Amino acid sequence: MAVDLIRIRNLKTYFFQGKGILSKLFGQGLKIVHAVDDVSLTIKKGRTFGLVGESGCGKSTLGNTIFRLVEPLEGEILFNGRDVVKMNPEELRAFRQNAQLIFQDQFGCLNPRMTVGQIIAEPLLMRQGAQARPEDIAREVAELLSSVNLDPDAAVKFPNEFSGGQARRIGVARAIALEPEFIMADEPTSGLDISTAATILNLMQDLQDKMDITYLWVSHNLNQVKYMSDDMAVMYLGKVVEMGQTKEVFEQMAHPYTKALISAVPQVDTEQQKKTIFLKGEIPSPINPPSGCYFRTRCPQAFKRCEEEEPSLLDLGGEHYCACHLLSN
């Protein structure tokens, strides 16, 4: 039975807008943006946990939240038994350098000034400090690009020098110089061609098999979280709606925003097509969310209770959960 890396309970991560004296006399007053609003789950290792959703739901944040790049406003991220929320700098310094980040924009991750030698290199020396020999980083360094499929005499090159799926195997050498047990990955195929994005893929399947690497997976591609992830979450406007294993999620789907989100994926098929759900309105402002249910204001199936009390994650049995009225109504 797979062990629990990270467990997340009652995590929430607000924004504050507003919060100067000016705002306050202008009649504005401080805004509270729910970007995270109460999610907990649990991503076992050595599996990838896929975590989909629109635009603005709270997916990069909730990762970001992880690694305290945002800081939470209250709940636990427990990581193997360790709450990094109680972190002092040296411990989450610790932390971080045992999780790792590969970040969505494959070029503005990487600094223009620095050679990709160097930009690999240095999660290295840190972690060395004076004991680092040069000769051996260089060699590190050539294993490490040569373990992502880039020639060694990359190193001596520049970001600027490389394609958008080469910066993108530049980044992943770098998140795992560390030979780290965790890694987010958000939308790491963002902007690559089809063809790419799978090299992409496979390349950090052989990552995971050969290092027992854990993954959160963060992207908008339902394909690439179903050939991905072992398990996934479905996040709406900071909470999470469905959640489980990721064959149960989609053979099983259960949340009307579930079945929206996948119905909604391209299909070559024209008759599975035509079942594409439009869902109608507005995401509502995270600033102000909609009372009881986030999702009433455009679900089809939206009744009275909805409007009135805010939906518990049921289990559904074989770890499959989801806030909805409708599987207790």
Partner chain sequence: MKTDTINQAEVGMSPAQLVLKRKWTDTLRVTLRAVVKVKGGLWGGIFISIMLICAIGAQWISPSDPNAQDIMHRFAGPSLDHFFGTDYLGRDIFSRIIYGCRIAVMVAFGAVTLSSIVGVFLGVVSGYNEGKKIDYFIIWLFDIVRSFPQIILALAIVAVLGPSLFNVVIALAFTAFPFYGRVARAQTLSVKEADYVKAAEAMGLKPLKIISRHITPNIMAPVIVCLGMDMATMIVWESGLSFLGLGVRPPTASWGIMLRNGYKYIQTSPWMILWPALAIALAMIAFSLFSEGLRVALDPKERER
Contents of the next structure:
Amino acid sequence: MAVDLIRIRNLKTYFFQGKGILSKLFGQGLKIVHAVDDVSLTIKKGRTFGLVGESGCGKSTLGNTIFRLVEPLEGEILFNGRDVVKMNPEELRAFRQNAQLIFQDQFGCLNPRMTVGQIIAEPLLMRQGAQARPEDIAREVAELLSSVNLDPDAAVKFPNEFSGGQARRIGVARAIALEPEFIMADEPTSGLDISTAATILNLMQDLQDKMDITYLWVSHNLNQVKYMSDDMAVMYLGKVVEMGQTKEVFEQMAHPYTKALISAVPQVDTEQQKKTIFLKGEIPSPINPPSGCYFRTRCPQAFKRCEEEEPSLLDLGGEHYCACHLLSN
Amino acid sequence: MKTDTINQAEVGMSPAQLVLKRKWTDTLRVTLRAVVKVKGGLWGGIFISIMLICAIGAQWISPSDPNAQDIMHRFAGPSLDHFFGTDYLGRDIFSRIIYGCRIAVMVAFGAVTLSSIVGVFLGVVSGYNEGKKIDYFIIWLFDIVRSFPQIILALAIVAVLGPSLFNVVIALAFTAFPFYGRVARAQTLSVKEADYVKAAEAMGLKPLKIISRHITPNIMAPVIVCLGMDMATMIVWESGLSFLGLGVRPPTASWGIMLRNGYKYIQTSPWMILWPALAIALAMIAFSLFSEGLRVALDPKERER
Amino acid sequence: MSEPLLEVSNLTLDYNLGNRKMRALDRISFTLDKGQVLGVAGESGCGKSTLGLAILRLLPRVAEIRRGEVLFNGANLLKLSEEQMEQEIRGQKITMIFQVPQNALNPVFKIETQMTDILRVQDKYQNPGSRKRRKDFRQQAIERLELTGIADPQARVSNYPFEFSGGMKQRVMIGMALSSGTSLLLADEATTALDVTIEAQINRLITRLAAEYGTSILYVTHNLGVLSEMADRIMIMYAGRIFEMGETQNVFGSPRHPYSAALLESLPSRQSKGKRLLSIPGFVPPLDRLPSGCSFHPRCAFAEEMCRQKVPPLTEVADGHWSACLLDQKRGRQKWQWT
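One more: the block was the form predicted alone; return the form predicted in complex with the partner chain.
After this comes the whole thing, all chains and molecules, with the earlier chain placed first.
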């Protein structure tokens, strides 16, 4: 049985808007954005955890909170049993070397004024400090580049000389440079063409097999999450509405939102095409979420209780959880 | 789309060195090469080079002593003996223009270097610590300085410290540093949100390293462009201060002093004012062209074309 | 029997960039019938966006149409004067919606102002001499918004673009683009930037309105799944050429070109977890350095010597199913099995 690598308990990340004097004077008051609202989940070692949801559902914020790039309001994030939230700067640095990020914007995450060699060498230099020998570093950089199927000559070029897919691979090479246990990939194939995306997915799969990396796969592409992940969670307005093994969630989806989301994904194979469930309207603002169940304003099956009471995650057995009043009736 | 890259042969470094570090001289060479490719950048560069040569080698280039008076040949028009003519004391204007380059260059480079170093440092620190006390303090400092009209402030400082070359540099630098600080701060605010800065943070890099390796290099392009533009402004201001008698002390040859001496004789000996005015105008155009070239050369996106 | 609305034949277009000449469209020929949806798919740089712009003649100055014609209702659009294009075609009979609606809406004007501007222009050319007033246009704008399913159009029409979400902006764009006078809608990655549930809504809206007005659609996207649900016919492009064209279920069900087959096999939705996806070796070639013969041959697993030499013509391999592959004849109905 797989060991837990990350356990998140009751994590809340809020953003506060209108703290300034002017907003106070003009009476707009404090606005609270419930970006991540009481999320608990467990990511198992050596597996891929898919996090899906539409834009603004807080999936990226959740990822950034794990790295403490955003400070949580409360809750705990246990990484190998140690709470990331309580780490001091020194411990945090050590943790961050063991956990890496792959960003959505494949060019934006590469410093345009550094050569690819410098970019990839940076984490290596940081670990080895002053006694690092340039020849060793250069050799390691070349090895890393070839492990992501790039020509070692790439080291002397600047990021803007590469295509999107190649830039993405440079980002992956930097992420695996320190042989981390955990990598969060935020929309790793956005902006890439179909065949390039397939190359990246294969590469990341290979790296996982080779280096036993745990992935947190943040994506709005359900097809991809279905293909890549072992476990998954569906988020809506900062809350997890359904969670479980990917196979289980796709086969026995319980939450109306999951159903709508999955049915809306366009499929190439006609036999796979289901009847699309069209949701009403758009995601409400996370500043003033609806009372009760956040999804009730768009839910085709909402009833009175949804308005009054917030549903909690129900165990459906087999580590499959869902937060919906329909299930407890 | 192949770009103007530095390949190994071009800079003659071992691959290991190239991966880890690039000598600043190589960066300079590549940048300058890109600048002269830009329309006008070449002309700006040529004129600035001439100015620099004149400034450094004034004593060898100028045909006569800039302060040697020759009362017999006062107000002489341009001739083979005196290319640009002579002034009211019979001094050779050509030599004085060349020596004036030295003052102009010293003031421009001195004031701009001083103010940009101070300004950028404060700007980056305040931008990186956005919203903290230190940020507010630095902004407050900038605003105080900026709330005085620049020329009045410069005049006041020189008046207090006494007119001298060094004090002019100090005064001009003091009026200009908030300008760099503002540019640097604004740039820092946008650059620190870039994914590569987040990536560096997520990697566990220390703040000082992040500032020096990831933020500062990426904010420098607009700062350097401002530097070029400001050089031109500083030359004009130095002339202005000298013109008012608050700059370099006479008889030192400065373009501003030459203007001051010449304007009285504009109807009888117009060359006395023509040459220094032309020198100032050319210097301004040259620095503007050059800084435009720099802007293009320093933009990685523009460089690609 | 369906009648053709748009007939493009042998359309060839170059981009002249300094000393480099890039052939962005190479002998493109296809027909779009009235009321039909033609999906155009391909990877970036295959010329699919250029195609839409070429039809509307909204090309950058460096582009040069070499030959070919674009017959729209029998009239060659390439021969029309610029005025005729402006008064009769663009924004009237042929309209376009883009990937990023926020760029198409000016942030400093109200939605009402921007919509009435367009409506006024449309009205001016459609009913010359009409004396409609501001109030009428406002009413018309509200009707259009209502049509696109925006709640409370009376109030929303006075909003600024920033008060609208991405999906709603795209609705506004559709509302401006689709009217009873429109006979062709060009959609360039119209829903790529949107979330799946919103994407489904918008695509349904486009389909519904198009059916109502009898509008044909040229739907350009890289998302094969969307095309499979929207399009009647599909066109697969690669490096400026059409590689395969036919009924949607034929192209996706039994692709006759190795490239289409490869694209379908590299989709994660078709593979079960753990199995490797197909990744086509190599890269899409830059348009100024295309390989000889079939431009796909260096990446194709089935390429033979003749692919290197001869450019494959687009031939009808089955009823209404076209493919540009030299090996098709030889292989008969055998599947392109990449893995």
